[in-house]
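Next up: just one chain, as structure tokens, the form predicted alone.
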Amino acid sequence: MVQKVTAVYFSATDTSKKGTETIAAAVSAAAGCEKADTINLTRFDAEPARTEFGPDELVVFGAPVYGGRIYRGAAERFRKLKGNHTLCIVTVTYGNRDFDDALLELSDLVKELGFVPIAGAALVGEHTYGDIQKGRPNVEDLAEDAAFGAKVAEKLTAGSFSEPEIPGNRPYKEGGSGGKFHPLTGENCVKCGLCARECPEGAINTVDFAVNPEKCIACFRCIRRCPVHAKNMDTPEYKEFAAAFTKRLAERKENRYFL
């Protein structure tokens, strides 16, 4: 029986964080465990509080989809972890286009690390670019996540640890890298340093707080976190792209769960 549940995630804009933590909390509560732990591996200097997990634990992994694959930086961080026949749930978050091979890739990765996937989810979240699936995951999405977590707990109680059928292809498609749009820094920057501290790849210097395009993954975490809105993407090129992208991905997608 599972004694402890931990949510482990990379989540630049907190969409993966919300789903992963909600599922972990629901499993933990339904299974009668103590409050679920969290390990946030988003920041460039993030180090996991724990690196090894036992056979009486369950880990919920969460990562964003970048071009149909899990973001390569998330994969690098997850490789610091080791399971010992540790049960797990794999989740990926995507912004309404498709999750392609990402969920399968994450499942394959964690198996290499000693974890045993017993469930998976492809969760819809607000896209980094444009106005796509604004506000998601919303209350209804998180309620679906919680219900899924409760079903996983039922699977645990029944002792049914079979691996779910997860869609995707091998070899995986090309992807996993960041985008091409790199945030600018406005003259109203107050040099508080928050953007530099929070950047997933350490791409922002601490002198003028400019973004290094060679390191930036275009996650826009700095834009969302800047308290004075100095970080921005106010260029004609981006605005034109965002408008077309929003129109192309206007159709609503639903979360998908695999048990």
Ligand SMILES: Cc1cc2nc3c(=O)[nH]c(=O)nc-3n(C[C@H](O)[C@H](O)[C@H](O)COP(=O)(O)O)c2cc1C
Second form
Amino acid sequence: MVQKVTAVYFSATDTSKKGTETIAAAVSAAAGCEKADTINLTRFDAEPARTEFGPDELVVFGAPVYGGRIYRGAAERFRKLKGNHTLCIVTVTYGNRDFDDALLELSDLVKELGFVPIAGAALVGEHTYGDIQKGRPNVEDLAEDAAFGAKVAEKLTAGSFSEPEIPGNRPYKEGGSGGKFHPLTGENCVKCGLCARECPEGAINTVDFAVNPEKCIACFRCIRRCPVHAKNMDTPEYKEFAAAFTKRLAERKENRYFL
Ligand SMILES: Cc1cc2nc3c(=O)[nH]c(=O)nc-3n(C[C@H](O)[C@H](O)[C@H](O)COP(=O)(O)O)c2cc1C
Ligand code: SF4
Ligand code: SF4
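What about the form predicted in complex with this ligand, after the form predicted alone?
Following is the full complex, with the preceding chain placed first.
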């Protein structure tokens, strides 16, 4: 029986974080374990508190979809971990376009690392760009995640460790890289340093806090975190792109769960 549940995620704008933590909390509560642990691998200097997981544990993995694949940097971070027949739930969060091959890729990756996927989820989060499904995951999404976590616990109690059927193709489509919109730093920057500490790629220097476009993956974490809204993407090119993109992805997608 599972003794311990851990949520392990990369999450630049906190959408994967919410789903992963909610599912982990729900499974651990329903399975009668202690409170779920969290390993957040988002920051560039993040080191996992531990790297090995045992056969009596369950890990909930979470990563965002970038170009139909899991973000490459998330995959790199997960590669530091090792399971020992450790059960896991794989989740990806995507911005209402498509998750394409990302969930399959994550499932394949964790199997290579010694984990055993028994469930999966493709969750909708607000898109990094434009105004797409703002506020998601919302309370309804998180309630669905919690219900899914409880179902996984039921599966565990029934002694079933079957692998879920996860959609996607091999070879995977090209993707997994960052985008091309690199944030600007406004004159109102108060040099608090938060954006530089939080950047997943160490792309912000600590002198004038400007963004290095060679390193930046356009995840917009710095824009979301800046307390005075100095980090921004207020260019006509971005605004035009964001408006058209928002129109194109207006139709709502639903979360999908695989057991
Ligand atoms: C560079 C980049 C590429 C993205 N590619 C996709 C995609 O292929 N499909 C999609 O639906 N959303 C895509 N998104 C949106 C994110 O998957 C979505 O906003 C997700 O909720 C971000 O997760 P996080 O908050 O955990 O970082 C992309 C975002 C970025 C920054
Ligand atoms: S500088 Fe680029 S990579 Fe770093 S947080 Fe900002 S958008 Fe993300
Ligand atoms: S978080 Fe905002 S105010 Fe702080 S250093 Fe970065 S840009 Fe400047």
